[in-house]
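What follows is a single chain, given as structure tokens, in the form predicted alone.
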Amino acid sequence: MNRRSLILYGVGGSIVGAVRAEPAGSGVTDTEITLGMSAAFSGPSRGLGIELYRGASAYFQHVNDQGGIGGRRIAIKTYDDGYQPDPSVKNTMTLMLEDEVFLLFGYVGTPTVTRVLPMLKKFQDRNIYLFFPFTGAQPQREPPYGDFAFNLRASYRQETAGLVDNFVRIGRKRIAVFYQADAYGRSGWAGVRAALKRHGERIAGEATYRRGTKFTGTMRRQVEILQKAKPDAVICIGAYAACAAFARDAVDLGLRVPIANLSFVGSENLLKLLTEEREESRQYTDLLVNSQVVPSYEAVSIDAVREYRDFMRHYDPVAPAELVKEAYSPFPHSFVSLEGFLDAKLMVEILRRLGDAPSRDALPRAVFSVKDYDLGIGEQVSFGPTRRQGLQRVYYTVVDEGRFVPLDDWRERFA
């Protein structure tokens, strides 16, 4: 492979060394590098990537605004999937084969990134890596995929076990499932299923939907069905549409038992769609109970979400105009927005460790170097080879006065 090398120039014009950089075609130039995303703009989903993808432009203006990682801006070459599996993958080999970024990032969902992850092993000789999907799933954090993904957001799992382990602490142990049928749904599924293993109980009854699910869908069988489960809570694992349609019929139905969800939903755009133009929106949003892999953005005493609001008033990022070809009101702050902010400062963190010179190979190298580091949360970050994933805290959230707020006590809310 042929590489070009950097002429480091000292006072005088004096040549005072040389380094290696990487070869034109590898998404760094001298002045730029480019990350690939491929994400929902697009569907019933389209909030989800919009949202992450506005969070993460704002981190990335600011540091572009500064001057960029060693004088070179960051760019983010960005296509559509709408949530659907074969754009993905599409997106994904054009981005690695055609404008061979240097690295993928901040891509969305379940069903997308378990059918990028084969193509990243078979084209290891690229060293292509994903960073920070916005997934909890496993596929990514263990073999054999996991070497070709770092991960900053708490697992799907710890998310479905802090859920199961609260409802079962208060006395709601007959816990049912609702979820997408595919790679998602399945995962929190068996998130589920093992919690409640751990406390000698089983799912108490589960119905599916098919992703991509409007809210102008019908629930009304799957409420029926969980109704004959006389259940004691409902977890979902769905996105913002589907889920809202489910919490839509099960309190129209008679089915008032708490509804949680997992931070994938998009809590923002859940609790519009249920409250917009509804005179007694409270009834469908009293007894939900939202996970959150973030802090709250209300939560003004932590650093970075301070520095997170500050960005996104100052930036106010859009998403690429040629992508968002339906309707879409942006949220001023959203849990996907400040994740997409983190996931952007961390990801500059690590680009800034590769030095004068990035190149792929330097990549896990310079993750791992990434110990206890204050990302601002109050949560430190820590990765190496066994070490995937850089957060593990689990948030729980409430609607209160129409906004979600953090849940303080699980049986004076549910019990």
Contents of the next structure:
Amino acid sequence: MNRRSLILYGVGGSIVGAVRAEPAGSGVTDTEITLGMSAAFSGPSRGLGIELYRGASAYFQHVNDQGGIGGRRIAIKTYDDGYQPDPSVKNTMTLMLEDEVFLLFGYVGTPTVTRVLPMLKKFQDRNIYLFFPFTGAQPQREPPYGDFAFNLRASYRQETAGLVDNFVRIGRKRIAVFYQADAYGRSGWAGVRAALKRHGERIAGEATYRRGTKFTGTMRRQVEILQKAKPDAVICIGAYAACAAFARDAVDLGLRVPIANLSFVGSENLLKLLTEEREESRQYTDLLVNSQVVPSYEAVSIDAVREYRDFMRHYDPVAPAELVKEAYSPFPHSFVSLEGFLDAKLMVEILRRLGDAPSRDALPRAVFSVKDYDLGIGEQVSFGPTRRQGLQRVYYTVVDEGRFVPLDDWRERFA
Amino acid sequence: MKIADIKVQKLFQKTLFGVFCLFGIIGLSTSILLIYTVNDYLSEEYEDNSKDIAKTIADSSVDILLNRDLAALQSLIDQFVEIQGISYIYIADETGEFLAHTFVPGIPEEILADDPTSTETVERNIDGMGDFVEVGSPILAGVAGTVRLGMDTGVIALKVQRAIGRQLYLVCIIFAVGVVAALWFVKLAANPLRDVLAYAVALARDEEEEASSRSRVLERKDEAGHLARLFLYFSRGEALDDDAPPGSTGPAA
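After the form predicted alone, can we look at the form predicted together with the partner chain?
Now the complete complex, all chains and molecules, led by this one.
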């Protein structure tokens, strides 16, 4: 198992006011608060874990540079799960029982998180909470596991509902689904199904792929299955490598309909695969529409976006070298790293609300005290016992001049 | 033919042939019996296990289905499909709509054409996937849907082949040991016979020197000794005395 403990020490901060240490095993010392993270740092979806980590690191490094929280610096203990459930479960066991981190933060993926949630319930006497997983699935938002997780991003239900509503509004009612054959894919599939049902429609066709499929793999069979359904649009619920392969083969086989992707896809990585070393790349991207759960990182008029861009430029964070075994070129900015940045920003705010003696059992109270909090993106964040998701808004983007930009007019683009 | 060339070849050949036949029959019959026994046993066991698993999934699915949490439902069946032999699982609601499944790249036509709410056990061939035994279990007495799962019969066939392979391996070893043992026993029986035969031929040819050199056979207490003494009696017309000490009725020295 790959492991690394990254302690995000700043250079200028001094330890002040660290007066009380929590009992051993609480993940808090006089000088440090340790968060635990298991994410994909290897495999075809490694871009998601790496970018999420980079965005969060940028903010945590900034906070540590300012002296930390009550004199305690923030450290992240990271493990690679390769976006696979079993390693994710093992990593979580290690984080909870051996590393004894204060809380879990920034997990990536539905199939991983859905397997971890029962562990949190099993060890509920330890009051370990999962904060801001990079997934919009329902299990961590609803009973019986909703009490053990706090979400920032909008759900897949909201993303798929938005996509379906917009497609139906412009007359594209025959919607097919291409999805990953696991809990993530099913979560998105269920969202599309429910949204279509509200419009009196059903899923026109469906095709699946195995988690971990690479861009070099073929999706021709999946395209052929969906072509038979004669869809007006396809909604993809997958990771960037497989979704890029699908978009490529769809164009190559003549399936010229809008292809939508959810925020989880990792838009920049998807775009890179579809355009890199490819002539006529525009044909592969002009019908793409990606939903996002954070605003565009190009929208510099937004305070948090400006802050994010400054911190990313200033700190230029890198993923733990021990975990990143395969070549990866990070993006200066991305939707995923912006989400990681916002996750970290809210995490810091919650940790601050714990006061000088942070304890796990005080975490829910601290989270629920967040009411109409301005994260800097123009949407207020609120939590409560029955509201375990901070943000609700979904954004839509299309590719223009080789980058994802906000979609203003669906009808003009896709009608 | 020289007396030294006398061999009991036919007896040996027949014995060896008999051993071959015997082991062939044993090997063939036990293999056939094994195929049927193992195949029946494993098929029955797999089917029973499949039904148990389907029932477990069905029982576990009730709350999840009622909570409409299809991601958790998918996660549940994904864990079960990792069990050896289970090739696919699908869950349909009471109307027959597929709510979760493990098929890639899509639900096969053979399954789409069938009734997903049935709980009957069926044998199914799916194009490009293979042969399966498919069992079903109702969720909440069927009012919440049905779980169906397919067990790969190829796994059963593979286990049968392995069992037969092991059985044949054992039979081959027993056969080899049997042949060696048979050869040894044949040799044990053939040597005295050869001596008697050589002695009888020497007597018949009236080759006294040769008969004298082979007279040790007369000392034997077994059937070979009796035969040798009988031949000597016939050749000389003397009375047969079984109680005579070894060598007392031998040819004139």
